[in-house]
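The chain below stands alone and is given as structure tokens, in the form predicted alone.
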Amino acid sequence: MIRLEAVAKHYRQEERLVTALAPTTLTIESGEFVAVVGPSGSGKSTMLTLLGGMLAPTEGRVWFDDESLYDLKVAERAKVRRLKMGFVFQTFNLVPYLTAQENVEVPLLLRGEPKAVQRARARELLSLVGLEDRASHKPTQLSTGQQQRVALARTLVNDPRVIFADEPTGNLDPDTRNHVLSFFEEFHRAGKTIVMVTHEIQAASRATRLLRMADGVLRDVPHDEASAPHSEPRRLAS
């Protein structure tokens, strides 16, 4: 479903060349729940934006459903993101002056769906995440955990094939974190592909496959080695 083919990303900081992602070849199959762990600044978010069609690699190709993402025109790549991908961020990115219901409706509005379809689908998703009684509340009237659940509902409203999540539990208390991770497990059981970036080993342990990022190098990590800082897991082909 998703494939990195000798993909690397480099930045230039003044006179220094910084490698955010070393040349990497990686395949993520349809239906996998993948967690990418690593410290801040290790390149995790860079890799996620590369996978999500938002940041062109310096070299190599990113494939999604047998299409080379960055060989598509900008409008075509945006269409792939809109129709096949969902994104969850640590900061939620809710529109502050819209209600929970309206925030969830936004992707359907952008697709040109009839208003009745927008309302019905948004209500369905808010019910799924247990917030049907908060539909008319604006983000400032919701707790942090409730805002994240609204963001999850908005992510699912277009029925994406893959969900990219960047530190989705970073701002949450333990109980809410567990609740949100349970939703991800439920989405995975429903057949969604999930790629989650996190620095929390407990969150990563809920995934079915673990990758570790360190200094731009991506490695496969067995679950029982995920928390061992000095282990030497197998490096992905590069």
Given for the second form:
Amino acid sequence: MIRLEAVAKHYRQEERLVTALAPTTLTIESGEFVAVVGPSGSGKSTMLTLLGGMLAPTEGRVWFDDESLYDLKVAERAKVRRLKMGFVFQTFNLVPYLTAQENVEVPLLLRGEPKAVQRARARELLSLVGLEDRASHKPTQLSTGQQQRVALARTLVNDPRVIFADEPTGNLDPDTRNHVLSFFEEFHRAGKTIVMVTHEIQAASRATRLLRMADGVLRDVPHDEASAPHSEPRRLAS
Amino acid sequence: MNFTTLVWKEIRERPMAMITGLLTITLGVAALVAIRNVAFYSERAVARELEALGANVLVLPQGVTLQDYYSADLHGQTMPEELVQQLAFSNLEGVESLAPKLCVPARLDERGIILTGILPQSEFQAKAAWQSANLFSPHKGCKKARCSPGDGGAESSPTQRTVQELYQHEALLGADIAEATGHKVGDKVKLLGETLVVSAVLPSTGTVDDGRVFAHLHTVQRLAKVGEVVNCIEIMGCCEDVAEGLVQQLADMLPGTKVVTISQVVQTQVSVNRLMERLSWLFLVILIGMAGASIANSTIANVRERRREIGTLMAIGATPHFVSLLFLSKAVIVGCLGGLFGYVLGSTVAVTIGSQWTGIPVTPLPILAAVAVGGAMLVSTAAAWWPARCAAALDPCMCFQDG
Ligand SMILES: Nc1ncnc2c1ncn2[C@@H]1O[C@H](COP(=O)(O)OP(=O)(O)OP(=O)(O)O)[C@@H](O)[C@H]1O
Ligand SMILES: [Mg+2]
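Here we have the form predicted alone; I need the corresponding form predicted together with the partner chain.
Expanding to the full complex; the earlier chain stays at the top.
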């Protein structure tokens, strides 16, 4: 369902060309739970934004459901994101001046859902993540773990087919991390696709497929290699 | 939640960000509204004063002063009536009406009165019809400070205005004289040895006209045996033309007469009005420049501080159009509020300080509210246009970057 076709991304930094993603061909099937690991600066976020239709590649094509994402108009690409994709960020990115409830309502507002539907759906999702009693709190009045749960509710409220997560558990305590990961697993069990960038072995071990990124080069890691205790002592990325 | 809520909540979150823009718009609009408001009433006051004076240009025989004319138009000096024809055919722009007058002393029922001869308007129209369309109809340039608001007509003052119809055997009685003598419409009155029929009693005007009797100019000339002469010609001219050289043109055309403008009486007020007119243009430029720059500036700052939020919204699926609308709506709100506050402040200043300084009663003009709000919204939206487009062109991927 998602395909990178000889996709590369170069950045120009003061006369120097930085290759964030070397030419890569990759297919992610519907229903896969993919973890992407790799050292800092290796190009993981770059790849994720390319997949999510938010960053045009320098070369190649990104296919999503038989549509070449970057051949679409900006507004059409936004529509694909609105209807089919969900994003989870390391820094949550809640809208600071909206309450938890309103933050969850934003994607529905963008879809033009009526107020009543927005309210009901948002409540439903907030109680799913266990935050129905925090509905009227602003992000600053929530703990980091609670903020990520609100962000998760915001991602799920649209019922996306794919979730792109960039270090979703990086800022979380173990409890919330588990909480978030079990949501991902449940989402995965429902037949949906997840692409998750992570630094954590524990998080990566929940995935069904592991990709390792190094200096802009992506390669599949067989599962036994990833879980071998000596090859990666504590963190996959080092 | 709807779109408006989103915009409002952001404004409430960072009210200071729009304070400068709001303040600039408010002050600019307030200054404009105050000036326009006072100017409106000041222009009206000028118009009313001129109307009270009747004509705004007088053609008098040489040697008669404005003071003579005002103390009594019975100064005895005359000039030929043919000057009136000359004027009527001159096609001079800015002349709205002509009223020649001849005043002679007479007696009515043993009472000393002034009999004033006037020419009915119909006679001019008949003559001017084939000649020119300019006369007696305000021309295009004459829209401001018209000296005769409304069409006037015979009902106000016959000497100051014009009487549409008046036959040679008819007389018009001023309100006071009619009351004093008890004459009614249809009565016959004897004046200078001839019997005339009272065709109308004029409503009270509060001027000397109330104590006068009017008859056709040619009748008065014949009865007083003075020949074809008049004492003066009152001209109602468009104020702007009067100010801009009509007097000189008249003087050139009618040598041997004295052309004076009554607007000299209200000259200071006219020049104050002109100053206010210029000031309001200046303030308009300042408003557009300063308020525009201020709004543009605060919108740019707002876009910058909301980059992550914009990126997030776009990641969630907001279109560039949606994003730019977020900022434009904010500008519309700021413009609307600024226009409204500015109107209230400006009207308050006009009603209090303005009326005190000019000595003219001033009340708020509701039409200015619409203009102020509409104009301020336009300026503010235009100023926010470019920053809003920049916001729409931002990369959504920036929300992945830490910061
Ligand atoms: N906007 C940009 N302009 C120039 N270079 C960039 C830009 N964004 C990323 N890069 C470069 O591209 C490379 C990959 O960056 P990327 O953010 O994808 O790394 P990452 O694997 O996500 O790192 P981290 O684990 O620290 O988040 C880095 O060398 C980075 O400096
Ligand atoms: Mg990253």
